[in-house]
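Presented as structure tokens, the chain that follows is alone, the form predicted alone.
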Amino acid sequence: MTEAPTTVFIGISGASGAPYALRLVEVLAARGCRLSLTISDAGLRVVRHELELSGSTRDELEVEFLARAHADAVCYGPTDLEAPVASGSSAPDAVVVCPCSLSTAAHIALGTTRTLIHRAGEVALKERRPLLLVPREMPLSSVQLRRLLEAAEAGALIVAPMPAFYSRPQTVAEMIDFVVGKVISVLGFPQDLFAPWGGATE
């Protein structure tokens, strides 16, 4: 297991999966991580819709999102390339893009930085720090698969949100916890969000 990070940047792109992001922020905050956060413009619309938030401006939605997650985070705009997380000299211990659109994954894999989320991912790769991409799309084209492979070859960890059913989840929240538990485990945290497979059968 790798050493758990104390500072984490979370990028929320425009893919479906805002409940994963919300729970991840909540869990990392509860574990004492210092968080920074960027929600892309498309991600903001998805977050508002999927979490049924009432805010109408970016500031209102960020405040509402963090309140729902019971978390504090430093929020940066998606085009703020002067943010500390854009520099290798002040990069966070780890970067997680959750959910990660395949467009975002492609930009990171190709090094074609256009937003702070892309840049944070690029910095994590060049500084050899953990970069987790949580891609939410299906089916995947060969183009998308190539970009994910390129990102993995560059050092990213692809943590696709694929809930398992051996724990017999009864609620959507339990399925979300399985994915978030996998993410924090890969980051180096002990996870207690779902029971590990024990091999028992009936």
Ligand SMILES: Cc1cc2nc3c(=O)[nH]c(=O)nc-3n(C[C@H](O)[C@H](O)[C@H](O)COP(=O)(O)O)c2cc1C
Second form
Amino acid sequence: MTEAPTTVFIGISGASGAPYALRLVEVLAARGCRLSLTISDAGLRVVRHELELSGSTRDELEVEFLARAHADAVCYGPTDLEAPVASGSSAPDAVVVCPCSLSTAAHIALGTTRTLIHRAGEVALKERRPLLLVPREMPLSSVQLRRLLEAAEAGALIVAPMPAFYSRPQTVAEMIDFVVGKVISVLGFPQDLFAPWGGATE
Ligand SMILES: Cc1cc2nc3c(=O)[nH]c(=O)nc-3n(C[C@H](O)[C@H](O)[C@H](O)COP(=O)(O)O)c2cc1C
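Alt. form predicted in complex with the named molecule, vs. the form predicted alone above:
Then the entire complex follows, led off by the chain already shown.
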């Protein structure tokens, strides 16, 4: 992947890891990306809990999330299959599902599209656009590992959130930045969110 994307669809599904999604949206917006966003129903519950948001409706939570991320994004509901990103004719340059539940990963791998996040992933694969899945589950069953392998074989990039320690993180924010730095690096952006191996001080 050489050219960084201008338009990015971000799907937030119902896996733990809302702080990754928040920081990713913040970082991509700061780099000038035009963002569209869908939070699944389960994702909305996780986002509300993990980010300690106060809103009670979807609209309120989306507004609060974007304000926290200092970002603008066009938000689509999880069943809005008429959204532009549902069509290859207006597909975004890249799709990132972060965090990606193993349920959503399985739907994308199997082509059993039920939601706009699944559809955006399916479109990215058929249009040969970058599709990054940031799956979180522990431990992973053989069923889940097979679905991730199938997604990777179909062209998805599996960017599992596994922070490394060679950059010597001191805070949770630094560990989040390691994962988000990896995501944007895979997308084709230069990343300055963590010190690369060899760049850390002794
Ligand atoms: C608080 C909470 C945390 C969850 N964490 C995970 C997780 O880390 N990974 C995962 O695959 N599923 C997790 N789940 C289960 C998914 O949310 C569930 O499979 C859901 O149906 C996924 O739907 P979605 O992919 O459309 O968001 C969690 C659910 C809740 C309520």
